[in-house]
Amino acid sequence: MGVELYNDGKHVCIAFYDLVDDEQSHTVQSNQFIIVDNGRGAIVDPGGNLTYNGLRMGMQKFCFTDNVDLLLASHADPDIIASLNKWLIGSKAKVMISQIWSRFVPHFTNGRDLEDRIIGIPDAGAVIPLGNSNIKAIPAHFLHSEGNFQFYDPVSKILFSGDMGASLVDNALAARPVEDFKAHLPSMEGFHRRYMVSNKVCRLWVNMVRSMDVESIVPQHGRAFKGRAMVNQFLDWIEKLECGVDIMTQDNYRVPNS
């Protein structure tokens, strides 16, 4: 079921938190997002085959498939974009992804010529027209993918942050914004220590986000950080987190004995 994150009558942001069945214990909970401006739509991180049917049916209330212009992919993981072939067949949308992944994208398709429908985002990011507004592709390289982007909507002031801020929770909890940051930490700390590359890039990202007008950080897994106070609590935490290569030692690089 779609949950409204923002709606001023012309510009709407919708989240889907429950398209991956909780009963599928070997899968990770995944959020999908739709941004609609004056009838034209963009899907942020459309997901894999587990989410395609539910997303396509659920979005019709907010945006018909024929009105979807863009598929915005933060990176090339299967839970982000494995459903791409179905979207390219079933819509006229173009996919935008980091230019370093754009030549890998056809591996998610049936191999036909898609050159005119795959747009590589340069490392510096891009301003992407949608309806009468713009979406900004924000650099988030190595958080966690080598070529990684987040998508900022200046109208709603929402930063769709991909894996940054992600937490591992069930569907029902994912739909509820974080209320107690300390209580929330156990559901995301291990994920960030493993998936974010280093504290250096976390700090560079935080410096960038602090310069932006962000009301909410909404990740692709788990719960959102809503309101400036909660956004700042997350930024303060991730800015200091040792992660990735910071915590690697020789013990992580040993030949197994058996």
The other form holds:
Protein chains: 2
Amino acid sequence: MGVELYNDGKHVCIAFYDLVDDEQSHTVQSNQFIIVDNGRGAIVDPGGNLTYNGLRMGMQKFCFTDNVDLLLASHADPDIIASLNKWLIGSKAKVMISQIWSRFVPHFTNGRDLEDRIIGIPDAGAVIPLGNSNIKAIPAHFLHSEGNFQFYDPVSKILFSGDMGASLVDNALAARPVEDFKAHLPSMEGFHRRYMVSNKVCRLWVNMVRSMDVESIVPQHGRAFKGRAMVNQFLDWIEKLECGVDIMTQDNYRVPNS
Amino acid sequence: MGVELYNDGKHVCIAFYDLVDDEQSHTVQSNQFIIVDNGRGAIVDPGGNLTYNGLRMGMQKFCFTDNVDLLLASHADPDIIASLNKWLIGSKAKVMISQIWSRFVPHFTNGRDLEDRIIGIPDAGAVIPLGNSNIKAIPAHFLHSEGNFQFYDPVSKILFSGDMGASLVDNALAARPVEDFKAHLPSMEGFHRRYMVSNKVCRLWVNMVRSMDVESIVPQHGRAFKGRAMVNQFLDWIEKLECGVDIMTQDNYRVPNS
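For comparison with the form predicted on its own, produce the structure of the form predicted together with a further copy of the same chain.
Below, the chain from earlier opens the complete complex, with every other chain and molecule after it.
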């Protein structure tokens, strides 16, 4: 079911939290988003094959498929964009993804030459027209993927942050923004320590985000951080986190014997 | 066409270099491998939808689909394993992939509960029985993916290294092992600097590989490093390479204005 994150009559942001079957506990919950401006739509991190049918049906209330111009992919993981072949066949939308992945995503497809439907985003990011508005592709390289973008909507002031800020919770909880930051930490600390690549790039990213006008950070798994105070609590935490290669030692690189 | 890397009559390693259409210059070339021991087969990095039909047909000369026990995936990128749904439907094989990706790969599939077909490899690696032999899953985390394994075959002494050692060349050149290391560098230097995560983890990985009995390093893109002298040239180079987060600065994390 689509949940409104923002709606001023002309510009709408919708989240889908419940499209992955909760009964399958071995599959990670994931969120999908659509942004519609003056009737033209973008899907942010459309997800894999598990969410394609639900998203396609669920979004028609807010935007018909023919009006979807863009698929905005933070990176190339299966829960982000494994539905790509279906969307390329089933819509006229173009996909935008880091240029370091644009030669890899054709491997999702069945071989028809789709070069004109795949647009690489340069490492510096991009300003992407949508309807009468602009969405910004914000660099978040190595957080976690090597070529990684977040999508900032200056109208709603939402930063769709991909895996940054992700938490591992069930569908029902994913729909509720974080209320108590400390109580929320156990659902995201392990994920960020293992999947985010290093404290150095966390700090560079935080410096950039502090310069932006961000009302909400909305990740692709789990709960959102809504309001300046909660956003700042997240930034204060992640800029101090040791993670990824920071905590790897020779013990992590040994030949297994059994 | 399958090319023999090793064959002693009971144990066979085959490479496929030419299954991605070379005419599509915007799609990255990729290699697929099968290991067959006493009639039982494993596919290493089977690839995406582009290579599924060619690999399935091409491998029958060496191993029937019904005898494939394992799909060994170095990580979860589309060129590695986007064909997963087809292989799970079209064979009885189980997929083995880092446990940090095992909850993500169901997003490649269409929702049927396949929990018993997806096996997570713990961060420390694993010894994996195949026929009468054992394949070792060797830790290569952050090289490039956060949860990343290489597959070492102690019979052929080949290290199937995933993206480590990858070069960006065409199908014909991919089939020819590196002859002149310095002349080969331009086809792999840019890739390793941008996709490999940090010099620290390169060094930890090199220390481990130097302790192993490796005759060839065979990557998933481009040309192989064959023979101890050439393997050592690669190790000497990669352990000194600054890459990934080492070379990121605040300039890489700025809000784009245009």
